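The data below hold one chain only, encoded as structure tokens and taken in the form predicted on its own.
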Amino acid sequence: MKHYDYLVVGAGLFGAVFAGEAARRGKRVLVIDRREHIAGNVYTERIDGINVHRYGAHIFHTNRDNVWNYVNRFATFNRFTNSPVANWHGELYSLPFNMYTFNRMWGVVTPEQAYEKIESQRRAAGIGEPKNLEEQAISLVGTDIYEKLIKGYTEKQWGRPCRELPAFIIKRLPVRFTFDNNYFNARYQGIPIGGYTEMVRRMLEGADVELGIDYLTDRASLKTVADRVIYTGAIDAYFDYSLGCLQYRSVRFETERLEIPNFQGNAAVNYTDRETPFTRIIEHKWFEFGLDENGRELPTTIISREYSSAWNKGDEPYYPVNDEKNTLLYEKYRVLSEKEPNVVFGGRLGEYKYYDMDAVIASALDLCDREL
């Protein structure tokens, strides 16, 4: 094997975007991803037309301009707009919570009628400043909301009480006293015409790729193959769990290929009763208007379930869990990253952190600016 400037672990966005830079800038590079695949967890695949997000959906918004133009470079983006509808035993609302979401639960017609019943629920709950998720989110949107539209969704997301879960998971949910349907509050923000695992595919243009290595297993003569290695898997699993295992959630999907043209009329539904098992349903083909490459009509969908479960060894660690315990091992394992020659950690394994697409981006482009 030829001797590389540097060697990424992990084909997803952060090590796709460090690694075409430096591809494009002279480095020589070699990419290895223990997946058959690239993109990481953005990857889509095409079935019957329809670009499958396999490992859930991604929405690309972002308000940073750099971003925004960096990944036009490798995509053009539709005009996709995030509108999800909570179902609730049948009962659907609009996600984000906005002025339909109040009109549906309380009959309020006025912006001044919505802030009023919030208010006077968060004065009955007692509620000062928040301590915790359920406080928060109480806070915000009132106790009707909360039982019937957080409670049982956030619940089966991270499977702890919402009591036990700190107050900044649910800081940047967006509540409106408008009739704006679009979840983010983002300049920016679509899908790319044609998938994500093609713009990925461009990101990389330029570095050697090799698919279906564990770096963990063979870590000591994948070393030698390079002067400096970019780290994106979990921080906990490089060095062998030796403070302890960081704690993930999981998800788990099923997927099914439906013989009708339409399912639910809308990309994603999220189920926020605790008892139905899932917590949404991703319709695939609304992400790109139920239209093939062509613009044509599909006759058939693709749906799949999303089923939050806990995470053990082995399992793919998906959401982090940055609670008090957890930060203060993170930044223990920090402490010794730090201390590795020749390694850099990246990414939202490497890092322990809650990363939206931009902010991977981001903070891939600074590690470009400082390495190359």
Contents of the next structure:
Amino acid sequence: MKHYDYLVVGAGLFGAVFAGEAARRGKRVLVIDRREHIAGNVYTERIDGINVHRYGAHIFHTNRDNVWNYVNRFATFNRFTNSPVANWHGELYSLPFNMYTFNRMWGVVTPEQAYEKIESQRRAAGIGEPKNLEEQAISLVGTDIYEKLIKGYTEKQWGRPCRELPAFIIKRLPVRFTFDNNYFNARYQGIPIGGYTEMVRRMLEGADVELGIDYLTDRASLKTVADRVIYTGAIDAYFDYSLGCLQYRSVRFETERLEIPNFQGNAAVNYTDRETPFTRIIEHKWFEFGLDENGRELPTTIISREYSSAWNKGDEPYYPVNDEKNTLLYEKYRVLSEKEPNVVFGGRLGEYKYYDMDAVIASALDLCDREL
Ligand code: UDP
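Would you generate the structure of this protein in the form predicted in complex with uridine-5'-diphosphate (UDP), following the form predicted on its own above?
Then the entire complex follows, led off by the chain already shown.
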């Protein structure tokens, strides 16, 4: 077998950015992935002219000029703006929390009225400095919105009470006293035209790629293939869970093709009540305005219901659970990882971090600066 400077384990965003950069700087790079496809969880598969987000909705957004310029070298982005709708027992609300939401919830018309309503609910709940997600949510948007749009969704998503979750999770969402339902505050936003898989394929140009290879199973033979390893898999799996399992949330998708042009009129509808078993439905065609690559309207549609579940060994890990217990355990694994000669750990699973796509790319580019 050919000898390489780098073996990159994982063909997701972190691995692809590093591998492509290394190859372009004259390094010999082999990328392996245990899945049969590249692009990790941003993988899109084209079915009936629709780019289906197989591992859940990915909407690229960033404030980082360097990352935006970087991704635009590999794809052209469309003007998709994420504005999910919340469905609570059939009542529809605008997300993120903004004047449309407040008007629908309370009939208030001005920002001042909305602010007063939230303030009075916050006072009634006796919230001081928020210590957990529940207190943080009530303090930001009051009890009505917490009860209808946050509590059920969050408890389904994370599988534990909001009082036991860290406040930072809910701070991801903007709260606005304007009629602006753009889910993100980021300066740049969009979806790569032609799908994420094609973007990642272009990022990887210059590196060798082999799919269906599990590093952890073939570790002994793969160790000698390259001088250095960039490992983007789960850090606890790398160490055979020797200090215990980190917790993750897993997600299951039920994907269905429907012989109708329009199922829900939006890319994402969140089901925020506790009784609906799934957290959201994605209708993939709306990420690209319902049009195929030639600009023609698509006659059919594909939807995915998303179910959140606890992670058990063997499941796909999606979201790291960044609570205190897991953060402490990760810290121990991180100390171990630093002693591992010629192996660098990176990305969502390698660093056990709730990473947005742009932050993953920024972190991979930082590694390139240090490593190459
Ligand atoms: N969230 C919520 N209601 C919603 C959408 C989000 O309560 O309708 C909360 C929930 O706790 C979730 C967090 O906000 O985990 C972050 O949401 P985001 O959409 O950023 O999650 P992701 O898209 O990463 O799954």
